[in-house]
Every structure is written in C-alpha cells, then in structure tokens.
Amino acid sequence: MTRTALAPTPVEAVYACGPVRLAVVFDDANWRDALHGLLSQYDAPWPTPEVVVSVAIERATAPSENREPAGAYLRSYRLRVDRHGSRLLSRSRVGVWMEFDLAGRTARITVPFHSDWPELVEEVEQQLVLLLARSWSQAGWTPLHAASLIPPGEKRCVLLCAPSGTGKTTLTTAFLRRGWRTLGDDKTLLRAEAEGVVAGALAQRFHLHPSASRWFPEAGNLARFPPYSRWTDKRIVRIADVWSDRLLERASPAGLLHVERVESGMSFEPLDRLKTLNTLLRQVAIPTDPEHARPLVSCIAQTAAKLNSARLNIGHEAFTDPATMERLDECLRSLLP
C-alpha cells in the first residue's frame, strides 16, 4: 500500500501592528513559527486599527501572469518592487514574490522551494516589512527608523537616528535607567496633525544582546530572556519587566540626535536644517512614485523644521563612565529648551 503524504494544515493568526492589523493565513505552521518574532514585536497599545490587511503566505511558484519587477517603485538590497495601478509587485533575490492589492488591502506572498531555509525566512520578512511600511503610510503615518528619548516629566522627545548596529538600543536603555522614557528603540511612527507632528510608539520591547548585561546589571542575566529569532543572539526584553513606567504611547518630536560610533570619547556638535532633513530622510524608505512619496516627504519636512539637532560621536564604553553619561544627559536636554 502506498502512503499518501498529507498536506500541511493552514494556520491563521492576527497581529496588531500599531494602526495596522494583519490577518495572516499560513499554509504551514512552520511559517507561523518562523515569522512570529517579527510580526508580534509591534505590541504597543493602539486605540483601534485604522487599516486591516489580509495576508496569505504559501509555498508555491509565482503566478505565471506576473512580470519580473524592475524596481521602478522601490529597490533595496533584497527586493525589487513595481507598481501597477493599485497593486505592488515585489520579488526578492531568491524568488519570494508578493502581490499587494493596496485598494483591496489583501496580499499574497508565494515562497519557492529552496534549500536555504534561513534565506527564505529573511526574504519573507523583508516582504512583510514592505507591506507594513506601505500599510502604515495608508493609515496616514510615516514609519521612521529611529529610537526616541523623553526626559522625566516631559512629553517632548528627542529622536535618535543612527546606522544599524551603532547602538541605538544600548544608548536608549542607558537613559531609561536614568529615569528617561521612550516610545521605542527602533521604529517610530510620525504624523502631521493640526497641532503639529506627533510620534507614536510601535513596540513595548527591546532586542538586547546578552553581552549588554555588563552595562545594565539591574536587568540581570539577559540570556534568560527569550531569543528574538533563531538567526540572532539578541533577546526580547519587555521594558516594563525591568524598567517600570518608562514607556509612552505618544510624544511631540522636538530634538534630533544623529549618533555615530567612535573608538572612545564623546563629541557633540549642532546640525543645521539641511543636515537635519537629510538625516531624517535617510531613515525612511521613500518610493519613487510621486503619489506615495509626497506625504512621506511632507511629514519629514514638517518634522525637520521644528527640531533642534546635533551629531553625537560616542565611544563603545561610554555608558560605563558616569561623568560621560552626565554630560550626555545635559546635551540631550539642551535640544529641548
């Protein structure tokens, strides 16, 4: 008798991602497990979802009618994205496709059979990051790759912009232990409203490497926290579990700090309006399509016009020096006169 292999049972899950709610159907529980770390991280409270998107993720070849995207809409290291009317077509390096119907708010991600499972997971994650960024924009928000810091008693924040790996999370955490608060350590949403630009929180957790335990002994052994994903040693640390009353849901951007890592020491220098604008623009994925680019650029320009800004060059071990941290505290406060 020939044994017939059973097809995987589809799995459904719903994720709240700030103003966007994703209703996802996975054709295999393995996909849900692999992508849960990404999709569950945007757990900051949000009143009601402003946009609901339905997503199907399945093992399949790309639909034959789809043309190869050239990257006319958006191009990154991993993705080539084109726009056709209300649809975005996106293809990754190894053939992960996404068709996102912006008008119908439905998306289908098809994943080819490929021997490199980690590569496939990373490229599906990139498609979901694109989908979320465009969905946040449809809800009227501009996603900014930045951390934020708010002094005690304030509702104005300093935005922290830095290249990946520079240490935004470590710097943000160093200020939490001094009583400052935050909207998050990695992504912030901006929206221009009648009273001015408002920044909204997306996550209540940080992703800290266990080696940071030497800087933050009050957190204990960071290795005890759950891993962020199977691809990194970083751990998911819920901020309220270590530093209580340090999270805000909304703040008004009033300062900007462009952080660069150096071997040692610390220097602090003002930035003019043009450098401030350029710093913010580098933290936003802006498509070439004028209709979709215009509201993002407009929001960033309105934000930049109101910020007091500076560049910080800071050494690797600056957080261990109380005098340096005291000086840095004063520098950040000077951006919020």
Second form
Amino acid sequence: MTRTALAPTPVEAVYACGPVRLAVVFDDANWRDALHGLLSQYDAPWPTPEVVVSVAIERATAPSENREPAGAYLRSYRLRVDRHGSRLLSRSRVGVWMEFDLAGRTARITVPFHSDWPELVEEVEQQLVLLLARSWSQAGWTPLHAASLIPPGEKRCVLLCAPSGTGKTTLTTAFLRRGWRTLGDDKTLLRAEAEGVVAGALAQRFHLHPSASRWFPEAGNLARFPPYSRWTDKRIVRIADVWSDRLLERASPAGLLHVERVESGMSFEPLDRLKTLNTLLRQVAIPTDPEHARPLVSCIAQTAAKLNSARLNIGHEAFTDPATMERLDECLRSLLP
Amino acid sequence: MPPQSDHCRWRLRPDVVATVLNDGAVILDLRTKFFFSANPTAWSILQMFETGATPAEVLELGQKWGANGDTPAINRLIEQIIAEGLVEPVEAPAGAALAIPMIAWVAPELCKHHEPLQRIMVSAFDPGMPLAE
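Switching forms now, from the form predicted on its own to the form predicted together with its partner chain, please provide the structure.
Following is the full complex, with the preceding chain placed first.
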C-alpha cells in the first residue's frame, strides 16, 4: 500500500489496490481517517497498476436526478445498483450515492447529512468495495472471496471457501505454522491466462480480534497491533511480521476446500464437479448484467474445471490436536496430486 | 412428438450466459440465478437456440449427428430448456444458423443445480452470508 498526502484541503490520497490505483479526494480529513483502514488493506505488491480510477467523496444533498436505482444490476444488504450505459448508479440505505463512470474511470460518492456517522462510513465503504470490485474486473481480474494455502515448494494452491466467521483465517494460520504458504487473507483475484488460471494476492494481512491470541501464541498479544478501524476491535496483523517467508504473490489454483464448522471432530469428503462449481460461484458477486457477468462466470467455470475439491467439516478445537492436523495436512495434499 | 409446436421458434434469452469448457458448458441464468452444467450434446443443442431454432430444426440436426434412436432424449431436453425459461419465443424468421461442429452423439444432459446463487449479496466482494460470531 502507498498513501501519499498531497494537500491538506481537500484531502487527497492515492491507494494501490492490486491492479487498480485509486486516487481519492476526500471532503475532509475525517473521511480520510475513517476510510483509511479499508483502502489501505490491499497491500500486496503489484507490478504496475492496470487501471487508474479517480473518486471524489463529498458531503452534499442527493443528486437532483430522481432515478432511484432499483437494484437491477446488483443488490446487496446496503446497496441497490443499476447500470445506465457506461454508468453505474448506486444508492445505499441511508442515501449515500455513487455515480461511477466506467468508461471515464471516475466516480463521485455523495454523502448526505445524517446523524449516524458509523452507518454513513459503513455505507461509503460498501460503495468503495463496489467500485473496486468492478475496477478489478475491468482490469481483467475476478474478485474471489476465498483464502489460499500452498504446500512447501509448490506453486499450486488450495482455495479455501467458507462464509465469513467459519475459520478460514484460523485454518490458514494453522497451516502457516506447518510451513505452508498463502497469498494473503480471504480476498483473492483470479485471471484466466493462456497457461491456465492464476490467483493473485490482494491483501497480505489478517484482521484478527485480540481474543484470537489463544490460537496464535507466536503472534503474542494481538491487542498490541494497530486497530483496523474505530468501528471494530479487530487488529491489523501483517502476515510477514508474524509468519515470515510464508507469502506468495501468485499461485495456480489446483484444489478447493469447502470449509464448514461443526461442534467437534473432522470429516473430509470429495465434492463432485457441480458442487465444486456451486461452491466457487458463490464466492463471487455476479451482477445480473450479461456483459459484466460473462467474464466472471467464464473465469470461475475454467477454474472449477481444473480443481480437485472436497468438503471439510471441522470442529472448533481441531487445530490444537496434532494428530488431527497431521490428517488434515494429508487430506489437503491429496487435492494436489 | 416434439414439445410445443414444431414450428415455434425459440431463442436463448440474452441474460442467459454460457461458458464453454472442454467437455460441455456452464450455463447461468442471470434472472433466476440458477446454473446448469451441459454435456457436449446438450451444449450443441443449446447453441442452436443462440440464433433461434424450432424443435423441428433441432431434431433434424440431431438426426445428422446420429441421434436416430434418441429423439425422445432431444425432446426431453427441449422441454426442459423451455420449462426452465432459458429460451423465449421469437417472431423472426429463420436467420443464418450457427456452424455447430459435428459431435459424437451421446444422450444430452443438462443438470440444474438445486439451489440458485445469491440474489442479494452481503457486499460487492463477498456475496455470502456471514456466520453469527
């Protein structure tokens, strides 16, 4: 991540977010401070930016045009997004608007006057996530919500897919201790290239709650790490600071593990092709617009076709049992024959 | 008998996207968010509907592919495609047909996954529902 303060007012900053460079003009320093955690997290090294996007974030009343997005392009819990030609128009629940000119690669986020500051910040963050996801896609990459594990000496990875809170980070760190490597946290980019699909790192840090210290004694007291944002207790833990030589920037997806959390024990069963595809498609936010959906679906289908896959049901305490970890290590290696 | 009218022309809906793989294709209906896996025969038949085709035309091409005894299988697939709403009727006359390569005939299979993809996402990056922590 690079962030360069260029001028005090309005506050400007540039963020390297994988293949996208984001030039942001904030209305004031409060906005910069509130959004820095989100925008600075994509800290994986990237050779050169492939797409540059300019965005202005400003306090203002809603745009005069009265076209409330219906969510025809994409709907999330906070956003309704429509596409009008080369523009995306997005409105959040409390009235944060974003107009993103896809062709001009410029965006304007308009924040209404509202008493609930944390709510506003969350909704501006969601607009920025939309902007980044679309920009990564425009740069030819498919954003995938999945973690990754690479055995020692390998360049092939196993993708870890699970809902947030299921233990992808715990599983990843458990294997980092065993010498495996990773691309980073659970934000990965995929691209179909002539030689096959490539997975690229986006963020080489974990966001961990201090209570997770019991799982990672080598990290020491997690409370000593800087907070991710003022809205959560989670701390920014740079992977290289705790687990050195465990990061890769690129890997070839060859396996997939669908992780489910159970009360105790561990079971491992192969997934058929349709279930593999189902698991992977569910990790990508696919808009309903055919032109924008097609490259994402194509990349995921090509990736899924090459994967050996399994479902892992794993209990809370499994990572502390050496015998279970040994068995799990064998299971993961079996996905990379 | 073929489903519907032999001469009713059907075309793949524009918001049905397909990705071709070595052994068939993946089809995603962006309206319903259901997805399908098509074997090479089913994909060849689906391709006929890209520019518009009648059931009679599909059956005729099936015969050329060597589907002599498999007419019921072709009819079942056409019925499935229509029932799933992957195609819509079109008024236009027959256009230039796509050049679909000759295939080694096997019964067409279009497998539908039982659960649609998420219609409402958590975010534009993470579509899934988080667990309560």
